[in-house]
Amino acid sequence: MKIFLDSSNIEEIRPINKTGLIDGITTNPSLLAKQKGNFKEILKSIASEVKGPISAEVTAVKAEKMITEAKILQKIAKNIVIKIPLTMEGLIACNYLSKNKFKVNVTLCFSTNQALLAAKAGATFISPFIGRLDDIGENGLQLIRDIKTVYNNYNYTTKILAASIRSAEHVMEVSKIGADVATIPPKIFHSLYKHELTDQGLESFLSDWKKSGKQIN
């Protein structure tokens, strides 16, 4: 499985990039107005650091100029991936894009019949946001299993990119059901290599390092 930040903050991404698990970046409008300076300027910066894809989201609701939105996004850098709400407006402009050569991620999936529609719209990446269905008592990881059956049964070749991810569970679960990518903040990111038992081993191990007086020279 793929993972890519959600973040639009490069002093965030560029140390958990020096790692060489970062597959993509995932942004939004709410994450692009959080940072000071031109919006522009922030992605080519990102894209530059990052060489996956980079998703960036238009802000109209209407076809014609999403499409507009999208060709000068494009344009920021060749790995800008355009990331379009999942409404009627935003499935007709993911057709357009589409048969035009536009990587398009079709975003705010919250159900089965969605994703199907915009798998058939021609989507690279459709993203569930799992977390906000468990918020209303539904369960985000199921839908990624009926995504998943559905892409199956019918040959679709969209990625299932899990979104709205609060937790490394929901990375484990996400894995193990077979999502093609898992989109999370850094905060997630960093809680998947930590484990107690590793922290204690570790001290245990250097402590008796340091006792025995040898060194690594």
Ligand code: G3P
Given for the second form:
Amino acid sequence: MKIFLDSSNIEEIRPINKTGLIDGITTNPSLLAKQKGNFKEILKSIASEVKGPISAEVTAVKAEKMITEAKILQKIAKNIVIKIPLTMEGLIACNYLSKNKFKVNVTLCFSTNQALLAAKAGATFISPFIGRLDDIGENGLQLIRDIKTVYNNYNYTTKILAASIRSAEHVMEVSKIGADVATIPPKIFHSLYKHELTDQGLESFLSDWKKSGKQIN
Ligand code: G3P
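What about the form predicted in complex with the ligand, after the form predicted alone?
Full assembly next; the chain just shown is listed first.
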């Protein structure tokens, strides 16, 4: 499974990217709005730090304006992927952009039918928001399973990008289901490698080694 970071903060992204495990970045208007400075410069620095797809979202609501914004966003860097909301206008824009060689991440997906339409519109990625579905008492993980079934039925190549991930358990579950990508907030990335028994084990290995007086040299 590919791992993207769901962040617009270069200071958070840079140290995690040093692991070599980050395959891309997703941003959204709320995340970018929190950052100080020019949003184009922020996206440019993220796109030069991380070599994979960097999702940047349009803010227009009409297809024509979305396409205009997509062209502006695409000029920021080659690896920018245009994020488009799952509305009728968004599907029109996605269809146009996909046919004109843009990569599109269709976002704010909350149903299998929405995901079916995004695939038909040529989306490169579909972003089902699992945490927000859980928030309203629905089952976000079931949506990932259902989209996978539909995409497999018709061999759609649109990648399932599990978004609105709120816990390490979400990451584990979407990887078991077979999501193509999980976009993970930095805090949750850190919780993936941490384990109490790893820390305890390391502490005792190092203290035994120190007591022995031996050295690796
Ligand atoms: O980037 C979109 C998405 O991951 C948002 O997550 O936690 O605001 O629902 P959240």
